[in-house]
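Single chain ahead, by itself, as structure tokens, in the form predicted alone.
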Amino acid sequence: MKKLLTLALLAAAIEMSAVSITSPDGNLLLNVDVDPQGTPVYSLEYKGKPVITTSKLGLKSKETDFTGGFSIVATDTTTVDRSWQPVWGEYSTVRDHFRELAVDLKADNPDRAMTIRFRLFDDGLGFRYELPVQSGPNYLTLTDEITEFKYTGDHTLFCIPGDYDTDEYLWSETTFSGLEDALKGYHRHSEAQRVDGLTIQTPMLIKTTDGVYVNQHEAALDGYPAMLLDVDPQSYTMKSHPVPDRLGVRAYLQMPFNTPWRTLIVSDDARDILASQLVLNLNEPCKIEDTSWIKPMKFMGVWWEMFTGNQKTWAYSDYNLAKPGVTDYTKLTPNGRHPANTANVKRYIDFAAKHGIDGVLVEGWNEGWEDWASFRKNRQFLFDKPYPDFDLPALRDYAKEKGVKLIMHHETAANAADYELQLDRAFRFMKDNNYDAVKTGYVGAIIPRSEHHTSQWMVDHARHVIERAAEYQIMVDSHEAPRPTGLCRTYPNWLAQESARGGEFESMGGNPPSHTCILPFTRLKGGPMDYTPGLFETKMSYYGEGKDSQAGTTLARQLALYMTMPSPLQMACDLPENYERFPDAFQFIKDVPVDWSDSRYLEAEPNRYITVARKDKNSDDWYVGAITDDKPRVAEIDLGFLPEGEYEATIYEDAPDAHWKDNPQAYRIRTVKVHPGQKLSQKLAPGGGAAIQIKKIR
């Protein structure tokens, strides 16, 4: 009698300390317990069915673990329901509304205590690990992370593998029972490091047999390394698995420390993912005081001239570096192919006054840039030395006479910590010579030689550089840099990053049409994407080799995605020669805005479909565009987001023989009367797409 009173009691106070939120709208349910190890464990249900089952949480580190022997020992929960508004974005007003738990942990022998803060909101779930100051060590060497994410079936999953170096990739859309074959098929990056075994990347998402969605990510990355997730496809299961250095160290944690908010964004309905801005809301308000000179824009670039097979070259000349006493580029041979140069960029500067295109970035325009493979080896860029043939006094002064703004290019061919050194340099010489941003770039193996792009200390060094060009005024888009997650909300200075297989590919070897129908599922969740639209010859050399590129777009749906990719910082990515061939569908590029005030998602299917709607921030004119994979469809496009009135659409769309492959640059526009509440059957051929400017007449 006594043991059964005794097993009564302990089962009763195992279920005491179990406890559970809902999100405010009640279709969200978290539950959070210990197991009988002392190991946290959660799960999550959406609209009464299982989400994540029990899945255990903990940290594990060289000096002790924080992983089982654990009590609750103090619950809190609050509601926060509050607004806030975003220097640029999709909404010029975000709701912040959730249900926090803070569940405090207690463990004896040795003595260690950590917090776990679950956010649940009506369209997902946040947590973290918040570190206080220890009874012993408070310092951490990190050794993995067990967070788990339990799934209840054979999903489908759409997802890119595992990697250190790149997000480089096209997505695979598998199942958790196909994921080793999937994953077979990808070729690995030169200079990366694949994974091995089944690990993949985030963001991800899932679509379950149920038909609910989860996007998978993190939040306010900060001190700690980006997060991959090790696949189990036997149990469905996925696991944290933070990015090491090259000595197998996950991080230095210097307590008190809270670890960057793991996410689930989750919704029976794709466009919620879409409209989602839960991993924003998880990070910090802004910390820049005055933002008025953080301008959002539209440039174009000396840039696609070297990717199209015209054998344009980023370097002012051939001679080898690395042969001994060779420093002074004023004694160089110029090679003739280098595009970056005085007469070449007036030209760009040219085109985009005469046709209101906020700015150019010129890339090739400083030393350091001679023979490929020696530069790989010493790796050394100057970045306030232009080239001879780049007049920077004369190129600064006729760009502000012309109303144009110059964009500066800082590759630092992955020599992070030199880039370090030079970045006051560097950031006075642009704000010297009237520049306000900068294209960052990492391409390579990282020095410091024990790191990778996506480790601790590279995070670290992506956070000093743009709180470095906070201080002096200087808007960021990087590119081969952590995958984002949420951090343009605290510094909106960084208006975007590349981190993903963007546009450029298109030159080598071409992006197929789904591929722009998940991106925004998955990769921009994290933030904007420099995805580089626009891009009007869709045939092409492949990357200077004489073989043929085909791109996985027809002409209209370029244009549709300034809206279906948004980003404060939009490219015009083509020559002015082939804009100049096609002015009536040029004219759209130069009238979508890169700033909205509302949002609505009409349509969508991961890797499928995409329909959205946006009200510019500057008028009450409206944008939609629709994209589609492969396969033609017809959008169905209901204006009930109108405002009362009479409203013109000039509708720019896929020519009734447009194909992505047969046909590319086929396209008409044509001018009708729309009212609120009409809708609209928008026909996009296969790869194809629509984009439809809609404005008040009356």
Ligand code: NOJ
Second form
Amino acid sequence: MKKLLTLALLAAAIEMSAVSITSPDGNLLLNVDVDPQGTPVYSLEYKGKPVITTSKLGLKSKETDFTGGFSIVATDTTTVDRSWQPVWGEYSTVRDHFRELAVDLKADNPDRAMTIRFRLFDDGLGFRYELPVQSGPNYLTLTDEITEFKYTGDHTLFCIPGDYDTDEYLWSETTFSGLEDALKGYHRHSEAQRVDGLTIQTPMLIKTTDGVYVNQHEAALDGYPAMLLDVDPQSYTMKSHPVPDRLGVRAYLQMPFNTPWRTLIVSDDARDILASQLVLNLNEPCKIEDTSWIKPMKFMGVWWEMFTGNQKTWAYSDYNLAKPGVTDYTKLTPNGRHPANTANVKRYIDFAAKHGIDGVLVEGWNEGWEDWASFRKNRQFLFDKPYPDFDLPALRDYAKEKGVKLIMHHETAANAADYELQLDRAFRFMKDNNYDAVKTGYVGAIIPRSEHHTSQWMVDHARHVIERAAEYQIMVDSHEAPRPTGLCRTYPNWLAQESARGGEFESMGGNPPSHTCILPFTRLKGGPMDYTPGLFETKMSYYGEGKDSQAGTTLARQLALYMTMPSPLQMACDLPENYERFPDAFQFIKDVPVDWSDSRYLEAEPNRYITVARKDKNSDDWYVGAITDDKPRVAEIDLGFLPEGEYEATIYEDAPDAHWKDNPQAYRIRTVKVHPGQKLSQKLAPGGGAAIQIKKIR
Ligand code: NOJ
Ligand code: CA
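Switching forms now, from the form predicted alone to the form predicted together with the named molecule, please provide the structure.
To see the whole picture, the full complex is given below, headed by that same chain.
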């Protein structure tokens, strides 16, 4: 009897332990509890309707599980309202306003303690697991994370397939019930580690059957693998799938440890998803004290030549080290198709200097590319050994004299362990030669420790590179690194990342116009992308192989991307000779800023269209970018954001007969007087766009 009573009291205590908080504006309601097995659970409502129904929380390890037997021993609720100033970005000030709920959990036999910290913002939820020092094991071999996201219906999903090594895919627009078929349609990269089953990547976007948008991702990914999502289409449930190493271990953890935040950005207005700063808000403040050396910039590159024409190569010679008998690396003979040569780089420096472009990236400048085709990794890239036709001292002096910065390239071919060994020498070499920005790359799936591109070891590697770079005052643009999760707030020298299918795919079959209408809703929520806009010649031949490729864009749309794909590091990707053919349109690329003090999302629908206005951080000028998918559209641009005054707008637009496929280079430029509150109806061609510069004249 006594035992029954105790049990009843305990049950009552557990029931009483359920706790709820609302977002500051009251639109979101979060409930947290433990179920009868002592498993922590949560649910989320938006404007009175469920978004996530009761979903489990917890971590599993070889040593002990943090999934059941828990009771809530304490809760703590606070409200925080503060602001911070990013070094660069879409806004000069970001408000960080949330209600926080910390739920302390304890379990017996064995003793375990865990806190789950929730932050509920007006625009969504973040939560993470915090493991304090335990009375039991303090080193965990994490085997799984059981975090669930149970949705409420057969919603629309915008996603790419789960993969441990790459995210360079086109996006599917499907539903829970259509996911299996959608994933079957993917052509998978041969070297990447495909994940069987219905697994997708984050960031991803959901549009619920009642028209609520949810971006699902993570924030502050550090010391832990990236998250994929296993989808059960019958129950509309997603479960976290931390990327394992080749032994199946998800992570090696030492207490105390906090996981990254799991994030849900929620709104019934698609524009709010684009404007949300939730992922950045959940990251730690800037760790770099003096940030004066971090400079947003535009750059060109000895780069596109290799993608588009006449068999140009990154390598200096045609040796293919995969061929038997090729062993003497000192006998490399030039192939004559190597654009990273002194004369050609000077040509780019001259062009950049003439047009006020800040930097010139040079790829294929260093020894090691002969091994590229073989992937045998028997000879590594050397990051302080220029090829004989790349006269670094001369180019260093020439660039300096012309006021242009050379941008370094470190392609590691995924040999990240070797890169770590060379890192200090490589960064010192950069500084000695007046470089202060580097593009890194990790092409290929083979990593010496047999890990994956997004498993714990590579997440640690990326953080290590950024921290070391900051010590040398070096800015970084990483390609093929783990998807960004807002760490650029903490390390603003991390100017941009690729981590999605970029503009380079225009030369490999093309990106459909919808591609850049979904990336801002998904990939960009983690941080800026080095998408490489500015493509004026939209027909090309891939690697000069004679295969034609047609870009999914008009010329005017390429200008709009500078606003719709915001980044403090923007490329003008095309060849100088293509810009010389369209000097009036190139003027926009010369003028457009890369750092903003304010941004207003005027119109948005995922995969369909985006219209955004942004204010230059260093002047009173505003810029508007509007893009559409493959259908024509009239963007309604409400100039209500302009302060009092008279303005002149220079409009770069698709000509009336423009079309991404048949007539991509048909554009017009016109200048009109505009005033605050005016509404512009701006026509966009199929696959087109418009870019508008608005200057105050009175
Ligand atoms: C892939 C990168 O995305 C691309 O930009 C680069 O040129 C090549 N790797 C070579 O490193
Ligand atoms: Ca890439």
